[in-house]
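This document opens with one chain alone, in structure tokens, the form predicted alone.
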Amino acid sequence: MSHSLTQSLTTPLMGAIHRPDSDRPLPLEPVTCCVCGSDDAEPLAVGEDFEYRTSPDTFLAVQCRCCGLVYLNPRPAMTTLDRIYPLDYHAFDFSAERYGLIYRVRQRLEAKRLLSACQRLGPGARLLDVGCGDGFHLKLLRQFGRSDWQLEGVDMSDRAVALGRQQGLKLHQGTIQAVDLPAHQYDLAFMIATLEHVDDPAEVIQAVRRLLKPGGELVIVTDNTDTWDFRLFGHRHWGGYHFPRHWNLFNANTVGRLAMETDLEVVKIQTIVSPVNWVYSIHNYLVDWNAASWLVKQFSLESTLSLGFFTLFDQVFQAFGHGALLRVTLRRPFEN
């Protein structure tokens, strides 16, 4: 890697900090498809950690020949999570102070989307955000939802949980499989930008299912591989790869099959607009080709212009059912 490229990746343009172990390879482990269990997959892309440079490794994304799931193989061992999610990782502190106008715009958009999933909920409903980060979505539900809703979140990051608790949120630190929560008590659960990060999506969804009341719903928002940004950039630079943090990537077919495997009813599978994968696809391309740091900075989560433009751009694809994100609503069946 050239000195100028290294410099462009460690300047404040991404809020990055010095990483003393960034030149040390990560321990990687082989995996099979988490949806169908097959180990018959074809290579799709080889990429790097273009955003945070947590290691010098290159990573391989493959696609299952049996069901079509896209996944990282091999992928970082679970012992590396503190390293691949560094202290400056954006989801640990998505705040108005850090992101300004972008925070306020996203706040309005996400509040509208959250409340659309809550229309059937009555007084005293119990809601859970799985993979809540610092509680961004819970704060929106507290601000715009009913005052008597019971709001809780779960996240593995002790730092993110601490930030959320400082703002008065009820957050649990750990995995959804391990935290001590009561079964059959929750009316609605969210997994927003979470499913793609977990090592065993079926196990995680089954753990959420156990917590839902019969008839309770789970809303999943995750990256969509059935998009034009994936077709254009999927050989290396697609923002949805988020190397090496996104381990499993879905389309409508694979997420529907995952729902069936976990005994949940599919209420609705739709796509929604998001500019992020478009913006980061270009960001990754520019980083890879050693572009000037001022230009790379125009394609980040802090760039109002590029995020605004690609929001409008993705709306065109959304009109044809190929928006950048999947929004999946699943329901726990009533028991016979």
Given for the second form:
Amino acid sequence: MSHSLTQSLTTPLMGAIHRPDSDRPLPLEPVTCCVCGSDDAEPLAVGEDFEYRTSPDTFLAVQCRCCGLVYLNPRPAMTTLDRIYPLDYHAFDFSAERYGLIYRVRQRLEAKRLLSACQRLGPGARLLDVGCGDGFHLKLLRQFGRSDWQLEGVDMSDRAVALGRQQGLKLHQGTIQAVDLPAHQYDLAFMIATLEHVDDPAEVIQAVRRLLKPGGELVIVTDNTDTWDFRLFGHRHWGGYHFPRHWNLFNANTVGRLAMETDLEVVKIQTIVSPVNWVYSIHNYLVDWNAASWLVKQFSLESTLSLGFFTLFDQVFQAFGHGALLRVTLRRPFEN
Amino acid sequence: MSPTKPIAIIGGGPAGLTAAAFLQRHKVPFVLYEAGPKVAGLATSFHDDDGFTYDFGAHFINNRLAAALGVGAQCRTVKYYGESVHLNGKSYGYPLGLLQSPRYVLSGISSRLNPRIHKRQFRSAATWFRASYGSALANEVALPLLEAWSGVPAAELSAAVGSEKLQNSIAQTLKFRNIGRMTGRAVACGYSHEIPENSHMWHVYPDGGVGLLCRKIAEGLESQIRLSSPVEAVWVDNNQVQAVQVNGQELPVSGVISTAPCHILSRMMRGTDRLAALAQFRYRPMMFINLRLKGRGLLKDTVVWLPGKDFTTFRVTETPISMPWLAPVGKTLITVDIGCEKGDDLWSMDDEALGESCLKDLEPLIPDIRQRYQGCRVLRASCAYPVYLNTYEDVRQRWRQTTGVEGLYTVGRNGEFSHALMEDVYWRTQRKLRGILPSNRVMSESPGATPV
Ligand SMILES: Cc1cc2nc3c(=O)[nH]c(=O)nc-3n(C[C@H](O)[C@H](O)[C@H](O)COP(=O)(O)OP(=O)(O)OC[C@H]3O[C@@H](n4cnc5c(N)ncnc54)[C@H](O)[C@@H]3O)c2cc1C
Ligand SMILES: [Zn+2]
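Shown: the form predicted alone; wanted: the form predicted in complex with the partner chain:
Expanding to the full complex; the earlier chain stays at the top.
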């Protein structure tokens, strides 16, 4: 169900898409903190599906008073995934032609980032992208990485998987807990813009852990709540909420705790630059205030100008350790 | 708390139901006893055949509570909410209008400039309001309202009446009002104290009335709710709750969570006198006379405060100004709040006579009100507002923390003897219960990670 790091590279034109069930409320379920189990949480923000308008619901983001995790509570039931990830969802609807220059720039940037995680991989290494969508990152690895690497991906969406397979990628359809993959075989796994979407992050990480060789690494990239965009927009419009699709949102602290719970060693926690949450925060703000659509469009991910500007802008924050995304490298310990 | 015997929850209003849902989520056995034939307590709406909807006073909830309960999609946004004060034949918008009167501004500013105000201990509500609002505003507006509402002189009321409730600065009120005007959403201001308010919280109204909230919380709890089952007594032994008595039957329990008014709870206690002091706590009974009228927008604002001594009521509310759907097209509803004492002349007056007296009362505001009048419906709440008398302020403060009896807990507006509105009741009840549960129970449900 997840999408790629090129998160939200498109948004449907406002009002252009007709959803026959968009006025039917979703079944919502109460949850507790997936990191520490507490249900003691401070309400932070009420939001709506500002981007896709898949339902008439309002959603509550809360912050765990025990560990600081930000999560959606109540959140849509698992049976609603088909609705909250509509067919025009950007992760399913991605092509080079449509985005031209931005696509190519981001591609380069992503490739560089991905490869920096692969430095210690030897020949024939096995890599797995969990929540790979249609295989955006795998294609980059194929293009820019070593030719003898064995690349595989897992995603829940059968459409995305079918698309990726057409391009010759080895993709498995299903959840990481359910797919039948060999234990202790993989050198490196990626979870890029995936963790925030899954219902049970600890269970998913454990499933990935099982597949890793001892000493194998898991690289997680996810939205960072320890940022200025969160502080500024966290009362409603923050892009990282991505209402109602981001169920758990982390900072260095909570992701570290999750690693501990799942018996993985923290190799490194860094933040990286991304303009996406800045641009989307402003986008949501404008949508919520019924701004003119020409203005809203200046803050979409099709706008080179705002993406460029906020990439530079976020660089300043990243320099102080508060970049928009968290990048966490975890390792499966050797003993056990 | 023993896991075998259930906890008894007294009352099926917002507080009791929130407690029940909390215990259910934490897998603690409980039974909820509600005296009336249905749940919701004061958070209820009534509909009549002519298309009018009447609430028990509780008209306003915000989008945050709706989202927390998962009923946001079933709520409509309230676009406008406003209050004004009618004084000596003139209307002043609140708070800006009042501030245009130089006397009130000057008195307000000079009191604010007094550096000692934040450190002072106030002997009564009267001194608090004078210090915070200035003498002119306090004497002519705030204190007369307070006295009409509570039925006692402001000098006998605790300063907490103001300081616990009215924390919002005028600047914040104005900011929220303005944002509300710009966004077409009635930004809620002064409705929540448990969790900070912000400009992204506005009033919403549930389809079909405020009863929706309680029906939603009660979903999945049905088998543990006993309707028409007033709890008659709570048995205590060795300062530990043992049982409750319902319909003459004694039922062993491991604890009691009460939302009943605390002076009534005090009288229900058997085997302890720890709650004796609460028997004197006063609640102000209130009557809500709903006048059905032809026309719309008859009042200057949704809520109009009437501090003048010439009025029987202290507050009138035209809900359709904010929620047009509460009355049929071309008609409106004005709710007249009258504080009284149970059994006094007003309380026992029949509905028609009450309607008649309200018409007379409101003629200065709406001269042609008689031609518009189409009958009324009266709701009576015998425990509408806790009255914070200075004489029992210490007991009240202690009561908010603990009942003094093992296994006996209180939540909710009347249970805690507080002026809480529904959102605060919702968060506060959960916070309190979290403190009660043995921590190992919470921990045992943490998603314990089992490494492979
Ligand atoms: C005039 C007025 C206006 C208000 N306006 C608003 C508003 O605009 N917005 C807002 O959010 N809130 C408002 N409120 C507050 C809101 O109504 C209360 O916060 C809320 O109803 C409190 O819920 P509760 O469960 O504590 O009590 P209640 O709603 O009073 O419920 C208590 C329940 O306990 C039952 N009970 C009592 N004794 C026993 C017994 N011995 N055995 C079994 N059952 C028993 C009663 O039958 C009742 O059902 C208003 C209140 C009043 C009085
Ligand atoms: Zn937590």
